[in-house]
Each structure stands twice: as C-alpha cells, then as structure tokens.
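Just one chain follows, in the form predicted on its own, and it is written as structure tokens.
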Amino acid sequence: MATIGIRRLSNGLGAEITGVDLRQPVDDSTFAAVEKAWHDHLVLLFRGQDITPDQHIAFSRRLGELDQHGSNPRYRLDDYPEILQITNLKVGGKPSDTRNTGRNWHSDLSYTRHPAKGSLLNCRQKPDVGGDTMFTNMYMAYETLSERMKAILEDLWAVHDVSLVAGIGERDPEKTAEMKRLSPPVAHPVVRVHPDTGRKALFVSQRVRSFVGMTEAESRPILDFLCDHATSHEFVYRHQWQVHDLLMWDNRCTMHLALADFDQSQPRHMLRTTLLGEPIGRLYNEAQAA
C-alpha cells in the first residue's frame, strides 16, 4: 500500500492527496483509502496526474460504471466515449458548445432519471489567470437549516430542466433540441440520502424550475432562499486548476460552477469522466403533477 497524504483544502468541503501517482496500477490498500477520503471531503484533488485517457478511465472505472455521454456524441474524444471534452478549443472545425459547460451551480446529470454519481475532471490546458470551478457541501447546507425548513422539504420534489442550464441557448439550436428530446424534465427528492454515507444532503440547483405541485411562482422563492444558503461561503471551496490537476467530486451531496473568470481567448481544455448514479427521479409530467 503506498502511503497517502491528506491535506484539508478549505473548511466547507475538499482535500488534496498525495502519494497517489495515477500513471500506475492504485493497489487494494491505497484504492480504498482514497475511496474513504472521497466520502470524508467530498472533493479530492490529485496534482501533477498527467495521464492517458486510458489511465483515466482505468481509474474511474474503480468508482463505478462510466458514462458514455451518448447526449453530447460529438465533443466524446475520439475513439473514448466514456471521456467528454470540455473546452473552448474548435472541435471538428466548429466552436465548442461545451466551452460554457457548468455556468450555473449544478450537480451533474441532475436533468435525467439518473444524476451522475461522481465526475473525474483533468486539466489539459488553462488561461494564464483565472477558468476557477467552485463546489459546496450540500450535507452542510442541509444540516445548517432549521429543523421547521426540514420539515417543510422532507416531501417535496423538484423539477431538474435541462433547458435551464446557463447558455444553453447560445449553442446549437439542433444539438439542443435533441438534448431537450433526450431528457424532458425530471423531478427528485429535495432530500437526499446518500447511499454509502447515510447522510442526508440537499439535492437543489440553479437548474431547478419548480417543486412538484407548486407554481413556478411559489417555489422561486424557496429555491432561491435554498441556492443561496447552499452556497454561502462557509461552505464552499475553490478551485485554482493548474496543468495535469485531476479533480473528482462526488455530485450526490455537491454542487459546482464553473466561472467564466478568463480571457476566452486562451485555451480551456479539460476531460470529464462520468460516473452514472443511482436511478433516484422520475419523468414529471405537469399535467398529472397537480
């Protein structure tokens, strides 16, 4: 078993490990520790991993099945459909629909019947200053609230569009139309109970428009109390990336944003693994929601 450092990288949520080189086998032993670590912090941020894409699925296969990230075919990297390309670079001669990928906070593939279980991100290229992500406990946005705020979400439902994520109507009016056709709206649990940890965690997002039985009108309110609270400063980390970071968030009890804090000019080029969860939703129909 190699030996393993863990280093806390903000109060809220994350946590750096050390002696893990990614480029080799991850033995029992040391698997299992990072695998602790990960539930322990939410976040975890290995330096200095440059890896192949078949180093990185490899890995990520350890953590569960992989998506295939058939809804977003053509930013797959060629010849690895489980590793999607997030990036501002051209891809097949055209602009890259994902360069704006993650503008608002957001758990990843909350918008389908199986929101993502985790996500693997590696750094390829970064701008000189700025292309941060920032991510939040959700545990401790919901064991902050009051027992009454509780009591009122242990109920309820949301409604997760994917027409609500942040420029979406910015990229290509075909590619989004079959993006809508593939995940109509779903609704999920307010409160989540996460199934390693046992812990309950707010499931909300900016990707969110309503409760389930309520007006659009009566739940934006609540969602945006809920948003704000989930992100308050106490309990969010951000992120600095530099070249070769491997990051990996658990998005059953975190959210992120990715931040447009950079010269688009400059190149942002990452590599996502996926994770699929648990099958959690259920198609919303609003016609029988009443």
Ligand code: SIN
Second form
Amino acid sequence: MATIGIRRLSNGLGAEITGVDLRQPVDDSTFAAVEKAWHDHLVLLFRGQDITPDQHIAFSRRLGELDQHGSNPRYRLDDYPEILQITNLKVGGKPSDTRNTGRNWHSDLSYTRHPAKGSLLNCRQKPDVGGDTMFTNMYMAYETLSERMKAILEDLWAVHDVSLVAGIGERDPEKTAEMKRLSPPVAHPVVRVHPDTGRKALFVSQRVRSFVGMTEAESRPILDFLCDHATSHEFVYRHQWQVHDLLMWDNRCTMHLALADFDQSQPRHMLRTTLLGEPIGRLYNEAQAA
Ligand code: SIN
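Alright, leaving the form predicted on its own aside, put up the form predicted together with this ligand.
And the full complex, kicking off with our chain again.
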C-alpha cells in the first residue's frame, strides 16, 4: 500500500493528496484511503498527473459508473465518450461552446434526474494567470443556517433548469434547443442526505428557478439568500490550476464556479469525467402534482 499524504487547502474544504500516481493502478487500500479523504474533504487535488484518457477513465471508474456526455456529444473526446472537453480550443474547426462552461455556481448535471455524483477534471493547458475554479462546502452551508430556516427548507423541492446555465443563450441555438429538450426542468429536494456520509447538505444553485409550490417571485429572495450564504468566503476554496492537476469533487455536497478571470486568447483545455449519481429528481410537473 502506498502511504498517502493529506494536506488541507482551506478551512472550508479541499485537500491535496500526495503519494498517488494515477498512471499506475491504485491498489485497494490506497483507493480506500483516497475515498475516505474525499468524504472528509469533498474536493481532492492530485498534482502532476500527466495521465492518458484511459488512465483518467480507469481511475474514475473506481468511484462509479461514468456519464457518456450524451447531451454534449460534440465535445466528447474522440473515441472516449466518457471524457468531456471543457476547452476554448477549436473543436472540429469551430469555436467551442464549452469554453464558458461553469460560469455560475452549480453542481454538475443538477438539471437532470440523475445529478452527477462527482467529477474529475484534469488540466492539460492553462492560461499564464487565472482560469481558476472555486468550490464551496454545502454541508457547512446547511449546518450554519438557523434551526427555523432548516425546518422551512426540510420539505422544499427546488426546480433546476438547464436554461439557467450561464451563457447558454450564446451557444449554438440548435444544440441549446436539444439540451433543453433532453433536460426539461426537474425538481430535487433542497436538503439532501449524502448517501455515504449520512450528513445533510444544501442542494440549491444558481441554476434553480423556483421552489415547487411557490411562484418565482416568492422563491427568488430565498434562493438569492441561500446562494449568497452558501458562497460565503469561509466555506470556499479557490483553486489556481497547474498543468496536469487532477481535481475530483463531490457534487452531492459542493457547488463550483469556473471563473472567466483570464485572457481567452490563451488556451485553457481541461478534460472531465463525470460520475453518474443516483436518481433523486422528478420531472417538474410530476413533482408539482405531488
Ligand atoms: C465545470 O465542470 O463546471 C468546469 C470547471 C472548470 O472548467 O474549471
């Protein structure tokens, strides 16, 4: 068994793991230590991982089944549907719609009935400065609410809507229409119990339109409060990428935001695998009727 090192990255969440080389198979006891660190710290950083797509996929599969990125087929890596290119390099000779992925606080694929369990992002190219990603701890966001607010949220469901993905209006209209067709609005519980840790986390984001049973006008102030509260500085880690970093995050108890704080004429090229989550959502009309 390799001895792993764990160094915390912020008070809110995140830890750097040392002593793991993802170009090699990871033995079971090392993997168990990594998984425990993931549950404890929510976001893990592995530096210096110059891995191939096969190695990226092999490690990701240890954590669960992988999404095939069917809603974004143009940006799958050739021959590797499990790998999504988040890139400002041209894809198929055209500007990439994924160059502005993640520009509002979100949890991956929350606008589907199977919100992602986790994501593993490997940095291949980066601008000389910026292109950072921020993460926030949604357990802390929940635990620091008043007991009265927790009671109000306990039975609420939130409507997650792909139309609220930042910048979706600037994407190829045909592809956007397809994304909306594939992902009609879906409702998820606002308070989510993590299936592995048993802890409660807030599950809202800037991709939520309203609460089930409430109007948008009634929902908006509460949603704005929850998002502001959840992204308080003390819950947040800001990652400054290095080439070959691999970050893995747990979408069930974090949100993240990819910052546009860089010169877009410089390449930023990232490869992501996405772990399929358990089906917790209901189509909005179905939830509304309940
Ligand atoms: C994402 O998965 O939302 C993109 C994160 C990033 O590109 O930093």
